[in-house]
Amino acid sequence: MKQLKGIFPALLTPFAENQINESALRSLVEWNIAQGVSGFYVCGSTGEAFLLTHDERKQVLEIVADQVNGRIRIIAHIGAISTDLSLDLGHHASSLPGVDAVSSIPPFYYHFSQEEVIKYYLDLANELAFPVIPYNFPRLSGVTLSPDIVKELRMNKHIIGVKFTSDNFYDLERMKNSDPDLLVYNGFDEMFLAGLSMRADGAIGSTFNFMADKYIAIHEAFKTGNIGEAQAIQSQANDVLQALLQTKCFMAAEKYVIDLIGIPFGEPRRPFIPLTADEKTMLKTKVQPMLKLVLK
């Protein structure tokens, strides 16, 4: 699975009027192909998935597609608590030509048994017949996918990887010591480098959308041995995680920083809040000069 590592920006959804602005998504995936992304990870967290109708992931997902084209890769996030609606998503994502693997945060809220959680994923895999990544999220989803858990999954030859975001990095390491060839994705933006040093492939990240230059860096100072230049260029990145993390919408100041590049991603759905104009001004004034390089 080596044409699946890399760099995945995790897309933002842009609104228009509260409805989906194609063009603005069409102008981000073509700036981020630009930049030199591996590919695009559609309708997760970052993505307002559990924000948008079922209809409406369908659609980002149809238009994602139709712009990349075949030119990098594209992971579709099917999750939902019910089997049957991730399943229906899965179907649709895995017609679609150009879409390479599904990926899904486990059944939440529930409180399902760890024997659920297997289920879900090894129904997924099965009625599927497709590359399958879970999504580990233990912070949002209340669920841990253990080593041990993922070791039972890998038994399906379908289930190929894992979005690993948590800080939890002896888990990543023992996931990928016992499994080489176990694609493992890095969740945490601003852990880029610690999880690479623990052996992730790549990462998905959300403020990929506007600095997927930087991560890209890191990664290519990582595998040339300068991890000098990889903690500075992390730092730099964590520069700005640090001023988006002031404002009280950090959804909302990712859309913004995005209207700053010149593309206009409206507001988060609500409940998220928007920004006020005192915050919009401290990003305009603290991280359009931390990007500036990327910003043309």
Given for the second form:
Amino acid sequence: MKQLKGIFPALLTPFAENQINESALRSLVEWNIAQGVSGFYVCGSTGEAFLLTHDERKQVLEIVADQVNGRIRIIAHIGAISTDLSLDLGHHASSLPGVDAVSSIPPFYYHFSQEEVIKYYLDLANELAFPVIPYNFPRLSGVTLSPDIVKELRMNKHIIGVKFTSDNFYDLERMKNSDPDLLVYNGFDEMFLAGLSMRADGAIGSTFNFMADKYIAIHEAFKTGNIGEAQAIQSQANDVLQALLQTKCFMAAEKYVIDLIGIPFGEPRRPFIPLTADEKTMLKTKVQPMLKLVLK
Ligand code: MN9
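Show the same protein again, this time as the form predicted together with ligand MN9 rather than the form predicted on its own.
Up next: the whole complex, starting with the chain shown before.
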């Protein structure tokens, strides 16, 4: 059944000669549907949103929506620094068949006031009249969507949830406690189980691109009260994450891991740096064998 809870890979964007590699993107979508994911988060931070042109962001979403063909959910990230640019992406996304919600990081760089950040989201909600999922990622955006801000946004019926990429699980719990219907997606893959224990409904993550089965298994084990198993699988995922985080470019490492499962993803765009030959060897010898889910 299609649902907005569950595991959503934040799709990476494949390039071949610096152009969107459509066939690789379609292959990854298909591969992940076979893993049993609930949906995709398209053109977020992991999808290199801010390194793509506006037209490329639309193109990626169109390819994904076409390939998914209504089988699972799609959340389109439309975040930009300008409300009008976000709205343009939002109108495109909300009119595409198969897109279920839009999401956005807060407007950044100019240190917009809380009032301006709230207005940004209300403008999206009112002008799109479509489900909106604000994206709380203080570490990268520099802006925190606090429980108070989320409470205010929730007065608008189109604001249905939050993508929560923060390790402030107290905030997560406070948001859910005062508003149980708020959909909360955990954002840090390495702390998925912690997020679940503080009431996240699901997760959106970059490492789900190539090991969604592990996170689906963590979620199932958690729901059935098998916490020991959930912890063991989280540790398997974190062994992979730790190796990836040792490289100089996490994004490049993630793309290389997808190469290793047989889908050519290329390098991230400049100014991200490519992996060294040694880093590739490390990922191939150390990480590739760890990708397989091991159940006791
Ligand atoms: O929000 C992702 N964030 C980024 C989600 O990609 C910037 C996460 O999945 C992290 O990549 C992952 C590693 O820290 O948890």
